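One chain comes next, on its own, written out as C-alpha cells in the form predicted on its own.
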Amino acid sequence: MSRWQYLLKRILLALPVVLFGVTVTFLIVRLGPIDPAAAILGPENGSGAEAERIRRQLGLYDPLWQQYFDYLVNLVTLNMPNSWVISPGTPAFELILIYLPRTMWLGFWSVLIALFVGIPLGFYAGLNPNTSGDYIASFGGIVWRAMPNFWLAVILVSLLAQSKDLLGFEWSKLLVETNIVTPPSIAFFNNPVEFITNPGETFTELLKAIKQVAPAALVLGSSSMGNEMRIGRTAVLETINSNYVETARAKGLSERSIVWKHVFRNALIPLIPIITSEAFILISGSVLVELVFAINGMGYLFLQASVQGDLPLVGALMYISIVLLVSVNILQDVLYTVVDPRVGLEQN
C-alpha cells in the first residue's frame, strides 16, 4: 500500500468520526436548556412576543430533522448562517477568521516552547541520569507539569504588573512598550509587502506581538513542556539500555554516533503521540489562559458562543476543531512510518 493510498484510507475512516462529533454538538446545543432568544433579548424578555418572533426567524420551530439537515449542509459547504447572538449579521466563519489568528499566534509560540525546551531537557536528563543536572531538570519538569494553567497565569500577570518593584524593571516598557493584558496586534501579517518596504517598523510590530503573547505562551506551553521532558527522559533511558545500543557499542561505534543515530531517533517514537496531541491542544487555545491575558482568541469565542447558545458559531467552531483533531491523528500515524521505518503502512 502506497502512502497516498494509506492517507486516502485514513481520511475515509475519519469521516464517520467527524459526522459523529458535529451531530453530538448539534444535539447538545439545540436540545440543551440555553435559549438563543433569551440570550439576545435578555432573560427578563425571553418569553414575550418578540422572543417568539426571533425563535421563528432563527428556525427553532422547524422540525428537528430539518434543522439538523440544514446544519450539516451548511457545515459541508462552509456556508454557516450568520451568528445568532455574539455578532448578529456576521457570518460564523467570517467571525472565526477574526479571532483565529490570535489563537494561532499564541499556539505557535506555545508549541515552540514545549518542543525546544521540554524535549532537549528530557534528552539531557536521560543521557545524564542521577546527576545534579538530571535532578534539577526532572524536578523542574514535575513542578511545571503540576502547576495549573489558570493559577500560573494569574501569578504571572500579578508578577508582571509589579515587575518594577519585584524584578527591578518595568515589563510593559521592556524593549518595546506594550500592555500586560491585551490582544496581540498581528496586522502586519496582512501586508507582507510592508516588511520589504518598511522593515524597521514591521520588525518593531513583530517584536511587540511576540512580547505581548510570550507570557501566555509560557503558561500554555508549560504543562506540555514538563510532560515532554518527563517522557523524553524515560524514553532515552529505555533506549540507551536496549540490546541494539549495546551491540553498537560492542562494534566500536563512538558514543556520539550511537546517540545521534540510534538513541535520539528511537526515543522520539513514544513522543510522537504526545507531541501531536499536545500541539493540537496548544494551537486550539485555552479558554482560561486567553481570558486571563485578554487574548480574545478562539477559546474566548467558543466560551461566549456556548454560554449564549449561538448554534451557527458553536457548530462552526466544533467542526473546525474536530477536523483539526482528526488531521493531527492522521499526521501522527504518518510520522510513525517516517521516524520508524519498521512500521509498515500495511500494518496500520
Contents of the next structure:
Amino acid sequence: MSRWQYLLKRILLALPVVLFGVTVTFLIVRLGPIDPAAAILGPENGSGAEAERIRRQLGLYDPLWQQYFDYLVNLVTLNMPNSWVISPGTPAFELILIYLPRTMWLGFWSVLIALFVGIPLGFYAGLNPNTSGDYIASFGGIVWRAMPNFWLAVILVSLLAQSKDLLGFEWSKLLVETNIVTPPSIAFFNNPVEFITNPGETFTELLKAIKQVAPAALVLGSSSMGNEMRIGRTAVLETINSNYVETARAKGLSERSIVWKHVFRNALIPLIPIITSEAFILISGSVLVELVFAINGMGYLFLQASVQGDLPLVGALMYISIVLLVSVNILQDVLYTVVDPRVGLEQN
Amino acid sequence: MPDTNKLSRRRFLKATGGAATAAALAGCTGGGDGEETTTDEGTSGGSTDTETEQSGGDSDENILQYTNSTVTTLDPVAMTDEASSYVVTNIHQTLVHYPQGEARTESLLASDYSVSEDGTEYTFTLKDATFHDGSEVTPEDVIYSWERLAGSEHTRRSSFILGTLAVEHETKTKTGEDGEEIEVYKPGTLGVEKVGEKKVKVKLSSPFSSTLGMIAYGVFSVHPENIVGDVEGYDGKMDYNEFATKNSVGCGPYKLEKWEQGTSVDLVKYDDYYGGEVKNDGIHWQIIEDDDAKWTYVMEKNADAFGIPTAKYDPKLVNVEETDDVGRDRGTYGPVRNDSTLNYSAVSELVTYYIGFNMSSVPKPVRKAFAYAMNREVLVKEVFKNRGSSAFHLTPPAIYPGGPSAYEEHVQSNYPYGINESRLDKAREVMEEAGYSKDNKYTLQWTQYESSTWESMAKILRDQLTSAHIDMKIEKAPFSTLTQRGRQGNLEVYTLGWGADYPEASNFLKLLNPSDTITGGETAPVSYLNWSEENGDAAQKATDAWQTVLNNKAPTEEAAKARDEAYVALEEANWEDIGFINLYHPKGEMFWYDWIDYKPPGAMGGASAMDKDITLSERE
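Please give the other form, namely the form predicted together with its partner chain, since only the form predicted on its own has been shown so far.
Following is the full complex, with the preceding chain placed first.
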C-alpha cells in the first residue's frame, strides 16, 4: 500500500470518529442539566416567562432530531449560528478565530520551550548517565514536572509582580515595558510587511509580545518539558547500550556521528507521540494558566461555553478539536514511517 | 467592576434606584431644561477640540483605565449582564437615568415629560441630541428601539416592556415547533407613538408606579431607526453582528473605538455629545476574570478604579471617615501591597441573597430549625468579610416601605427566630417535637453556586444543624444547572440572589407570590418554593397580599399605602412559613488611586453610571 493510499484510508476511517465525537458533545449539552436560557439571563432572571421565551427562540423545544440535524449541517458547512451566551452577536466559528491567535501564540512558545529545553537536557543526561550533571538534570526534571500548573502560575505571577523587592529588578520594566498579566498584542501578524518597512517598532512589538507570553509559556510548557526530559534520557540510554551502537563504535565511528546519526534518530521514536500530543495545547490551551495570566484564550472559552450550555460554540470548539486531534494522530503515524523506515504501512 | 463576591461571572445587572416616585420626577422635569441650555453652550465651543489636539500625542494619558469581566454584547436589547452594561451605559442613552448610580431617576435624553390623569399615558420631549453617525435623535428612533426591545429576535428583555411596564400591545397565537400554541407579541402594535416633532407618547395598559424607574434600565436605550433589520418593516442599515460587536451607534458621551472580545474594550469621547463636555478622552476596560490576575493588574497600577476580590480583601484596612448625603461610606483603604493607600467608597446595593426551600419536600420544622440556627451577623462577618449587612426582609432597606428605619423597627419587634444569634436549643426543640432525634436524623440536600465563600457558609450551617438532628449534604452547581433543576422541582435547599430591575418592593416580592413558585408545571416559576396551603399556613395570606399589590399599581398615594401594607404582609407570611431565609444585602465597594477624581456610584452600582465627568491628573 502506498503512503497515499494509507493516508486516504486513515482519513476515511477518521470520519466516524469525528461524527461520534460531535454527537456525544451534542447529547451531553442538550440532554444534560444545563439551561442556556438561565445562563443568558443570569441567576436573578433565569426563571419566569422571559426564560421560557428565550428557550423557544433558541429552538430548545424543537424536536431533538431536528436540532441534531441542524447542528450537524451547521458544523459540516462551517456555518454555525451566533453563540448563544458568550457573545450573542458573533458567529461561533468567528468567535473561535478571535480567541485562537493568543492561545496559539502561547501554545507555540510553550511547545518550543518544552522541545528546546526538555529534549536537549534529556539527551545530555542520557549521554552522561550517573554524573552529577545527570543527577541535577534528572532531579530538576522531576521537580519541575511535579509542580502543578495552577500553583506554579500563581507563584510566578506573584513573584514577578514583586520582582523589585524579591529579585532586585523590575520585571515589568525589563527590556521593554509590559504588563505582567493580560494577553500580548500580536497585531503585527496582521501586517507582516511592517517587519521590513518599519523594523524598529515592529521588532519591539514582537519582543514585547514574547516577553509578555514568556512566563505563561514557561508554566504551560513546564510539565511537558519534564516529561520529555525523562523520556529523552531513557530513550538515549536504551539506544546507546544497544548492539548496533556497540558495532558502530567497534567500527571506529566517531562519537559524534554515533550520537547524531544513530542514537539521536532512534531515541526520537518514543518522543514522537509525546510531541504530537503536545501540539494539542496549541489549540485547546489551558484554562488555569490562561486565567491566572489573564490571557482569555481558547481554554477559557471552552470552559465558559461548556458550563453555560452555549451549544453552537461548544459544538464548534469540539468539532475543531476533534478534527485536529484526529489529524495529529494521522500525522503522527506518517511521521513514524519517516523517522523509522522499519515501520511499514503494509498489513502483514 | 465592583466585585460583590464570587457568585458567578454573570452577576446582577443592577438597574435600580431608591424611591423613584413622583417627587423625584418633578425634579427631573425642572432640572431638564436648565441642563439642556448648558449642554448647547458646552459642546458648541471649540474648547473640547483644542483639548483633544493637545493631548493627541499621549493617547493613554487622559483615558480612564478599568477592569471588567467578559462583555457579551453591545446591543442594548440583547444585554443581560453587568459587564456589558458598564460599556453600553457610556455609549447609549435612555430617556431617564439614575444619575451617577444614585437611588433616584433624573432626565437624560428626555428634557421633559408629562403623565395623563389616569396614569397610563406618558409623553416625553426629547433633547436636541445627535447619534454618533451624525443623525438627529427623533421620536421615530425611540419607537424603533422599543419595538426591537419588544419584538426583535435578539431581544432578551421583552418582558420588561411587555410585562413589567405593560406598554399597550397586541398578541397573536403562534404554533411552536412542538405543536404547542403560544401567545406572542404581534409586531408593530406597541403603544409608542410620535405626537410632535420631538415628542413621543407611551401608552400603558394599566398604570404603573415605577414607570420611570423601569425605563431608566439600559435595555430601553435609544438607537438610530433602521440601524438593523431585525424587526418587521425595517431592512437594516448594517448587519446585526456588526451593530452588536463593532459599530454600536448610540448618542451617549462615548463612541465605540474597539472591542477585542475577551481582551479589552476601548471607547473614545464623542465631541458632539448633547449633554455637555466629556471631561476625559476615553475609557479602556481590560477584561480579566481571575482574581489573582486582576489583583496583580491593579497592584501594578494599571487600573485607576476597581473592585477588590473578596479573597484579597481585608476588612481591617478599611477606614471610613464619613457617610455622604446619599448614604455612601467614604474613606480610605490601605496600605495595600504596593504601599498605596486607596480611596474607598461603599454603598448598600439593592440586592438580597437568600436561602430558598422547596416547601413541598422540606417539612416546616426543618425550615424552622434553619431559621433558628441562622446567625446572619456572624456569617456576614466571618464568611463575607463584612461586605454586606444582614437581611431579614427580601426587600432591601432602601426600598422597604418606610425606608431603612422602618425595616429595622419591623425586624426588631417582629422577627420570630432570633436576631443575630444562633438559637440552636430552639432548633433542636422544634425538631424533637416533630419526632426527630439523634438516631432519626432528617437528611437534606443543599445546592449552591460554585463558590468557595458560599461553601464555607454552608459548612458552618451544616455543623450547627447536626446538633438539631439535621444531616445536610452540600452540593455545588453552576447556576444554569441550578435553575434548571429548580424549575423541575429537584432542589431541596438552595441559595440564590435577586437584584432589582426597578426600585420597588414588588420587584422583589413577586418571588413570594405562591402561585408563581410552583415548579414542574406548565407555567414558568420565578422561584422554586412550591408554596401552597398544604405546606404553609400563610400561603393564602401571601396570595391575598400579592393580589392587593396587583390591584393597586397606580402612582397614587392611596395605592402606594395599600401596596406598602401588602408588602409587609408578604414579608411576614414568608417569616411565618419560611420559604426564603433572607441572608444579606451586599455592599458595593469601589477603590481608587489618588490621581483619578472618581465618582463612586450609588445603590444601583457603577454599571448604570456614565463616566463622562471623571477627570485624571498625572499617574504615578
